[in-house]
Each structure stands twice: as C-alpha cells, then as structure tokens.
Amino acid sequence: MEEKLMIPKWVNKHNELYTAATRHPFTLSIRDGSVVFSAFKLWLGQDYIFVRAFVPFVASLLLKAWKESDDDSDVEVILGGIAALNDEISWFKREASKWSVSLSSIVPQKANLEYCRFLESITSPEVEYTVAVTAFWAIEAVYQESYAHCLSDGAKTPEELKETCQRWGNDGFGQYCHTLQNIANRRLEKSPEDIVLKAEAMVIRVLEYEVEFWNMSRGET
C-alpha cells in the first residue's frame, strides 16, 4: 500500500529540493536565534501580499472539489482552511502592527508577483482539482514544516517569534498537513499518468517558488 503513495515517494525523489524548501536558511536562522528582524519585518509584509492572494486560489479549490470530489469530507476540509485564513489576516495585521510595518504601503517584490501570478494561474477551472490540492498540501506542508523545526527539540528561537513559529508549526495544522497530503495521495491513486505527472511537476514548482520566496525574505533576490 505505502509504495503507491505518490507524495512521500515524490518527497523522497525531489529531497534536495524538498530540503531546500523546508530547511531554509531564513527558517534555520529562526531556529538557531541568529535572525536579522529586519528580513522578518521583510518576510512579514511580503507574505501579507500573498495570503491575500491565497485566498482566491483556495476559494477555487473548494468550488473544483465541490464538482470534482469522490468525497464530501473534501469539501469540509478546504472550508476549514478558508475559515483559518480569514484569522489569519487578522494576524497579520495585528503582528505587523506590533513590528510597525505598515501593510498598505508594502510592495510586492518580483519573487512574490511571480508566485501570486502562478496561484492565480491555478485556479483556472482547466487545472484539475486532483493537481490544484496537490499544490495546496505543497504549499501549507512547507510553512508546517519548516515552522515546526523552529518550535522543536535545540531551538533557540526568539521569544519575539515564536508566535509566528506556533501559528504553523503547531500540531492542529501539522494534523491539517497530513489530511490534505491524505486526499491528494488518494487523488493520485485514482488519477490516469498525465494527471500524475501535472500533479508531480505542481509539487517542484511549488517548492521552487517557495525556495524564491525565502531568498527574497533574506534580501538574496
């Protein structure tokens, strides 16, 4: 049965990628307390812009999976997931009050456009629903993760962050994590090849993008 998982096969074939992903310097320098806040403050606005774009994207899901699931539970999760995001702005801006950045004068760098432009790209109603929550367990997997190892045994993590770090490094979204990775994997086993390799190559550019996104919290983009 394991062998015919298709993400933690794709985990273990794009490693170094996967790695690259969730184990980034900007994160680790979070972990290890070496963090420069100003690439916080940085991230902090930048990743503002994007939930906002998020939301349209997971808004799309939860229509495609509506039309397209074999599984009502489907539709309940995504649901879920727009109701955490709503909370989630309202963090955002709480947060950005606390490190005064002022959100309504950020501007989008160019990492954050492109991974804006390719979500929007996304919720076409041509890009199935099986590669469209692929992406989405790509795209909250990363965050958990990497959030997750700033919370975990050895972190040295700053008092002033680990907020941040317990909003997605908490076990009730890692738990969320594993729920989505569980509808795409039986997506995948029930999809025909084409749908499989669309899906996997959405997984590589997912973390390819995030990977960007990172960089440019760092100031290296």
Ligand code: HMH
Second form
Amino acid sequence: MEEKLMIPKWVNKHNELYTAATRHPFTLSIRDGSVVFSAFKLWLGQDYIFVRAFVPFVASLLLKAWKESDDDSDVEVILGGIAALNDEISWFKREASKWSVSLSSIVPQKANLEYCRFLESITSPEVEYTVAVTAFWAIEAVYQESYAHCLSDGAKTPEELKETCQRWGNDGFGQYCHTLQNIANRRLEKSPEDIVLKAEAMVIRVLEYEVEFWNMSRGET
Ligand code: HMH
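Switch from the form predicted alone, shown above, to the form predicted together with the ligand and output its structure.
First the chain shown before, then all remaining chains and molecules of the complex.
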C-alpha cells in the first residue's frame, strides 16, 4: 500500500535508525531486567538537564504555533505538553531524591550538551513551525516507544523502574504522541518540497541525538 502520510513513510524509510533509537540496548536492558542501576541513575541525572533545556524549545514551538498554525487546537496541544513538562520536572526531583542522585551536581556529558545545543538552535524563528513540530513529535515518540516496550508483554522490568516506564509508556502519553504526529502529518501535507525535506532531515538528526543520548548510559560517550 502506498503511504500518503509523511511520518509513517519516514519511519519506514529510516527504520534502522528509528529502531536504534526505540530499541536501544539501554532500554532493552530495562525490559529484560539486566539493567545496572548506576546506568539508570546516570540517565536520570542527564535527562533532568535535558528536560530543563527542552522547556524553552517547546515554548518556542508554542509561539510558532500561535503565529503560524491554521488550527487553534495546536496551541492547546503544545500548552498541554508544557504543563506535562512542569509536572515532569517535579517528578525528576522526587525520583532523584529516591535514588540519592544530587541534581545540583550533575555535569552534562558531551552527548547531552550537544543535544541541548541543537535544541537551542531549533528555537530560532528561522526554523518553520512545520519543521519544529516534526522535531517535537520525534523527540517525544522515541521515549514513548522505548518505555512502552519496557511495559509490554513479556517485559521483566524491575519494580523500581516501572514508574519511570509508566511516565512515558502510558496510553495517555501514547495518545499525545499520536496527536503530535497528526499535527505534523497535516502540516507536511500542505508544505512545499523544501520544508518537507527539512523536516525529514530533522527527524534523522533527532533520532541520531537520541541514540547518542541513550549511549551515555552504556558508558560509551
Ligand atoms: C533525551 N528525549 C530525551 N529526554 C526526554 N525526556 C524525552 C526525549 C521525552 O520527553
């Protein structure tokens, strides 16, 4: 069957990279129960820094949606995303305290710094709304797919990590990612070729950064 929607088409076309990001050895180790807790703690501290940098990116996306979108509900969806991030930051603080991770002394690793710098670069007004919302979908979808897999049939995820997996792996978050994908697909359908090409390149870059981010927790970066 010929796929008309751009995102499913790209997921198919770049399946190897998509799978590298969503079935990474680190999240697979959570799923099979072999995860080393020190690796999880490293991820926790690094992701807290990432999420703090993610907020201004989503704020810039909100501004773009408000200015450029043809559908008022986009702003509401993104605002919901910002509200969820507010909650997420509180969750990171609680979770870090449970694991005795001191968030104030976390030093961002190279892969994290590079990803955060990239996020900052795409807050620029020169990045079109369609391209930015596609990036947003990709960033959220990697976590949704990765952590939902840790809760699926046959998973041996340690009890201590189930709440983390629930955070991104729950059905509500899955629905939210689907809504983001619908927004991106709708915009891409109406976009000229150059924007579509930029959005595809954006998906590839996000997936590459996500793989590098997970790699930190394997001690490879
Ligand atoms: C690195 N990517 C990374 N961290 C996150 N928290 C998300 C995506 C999803 O919010």
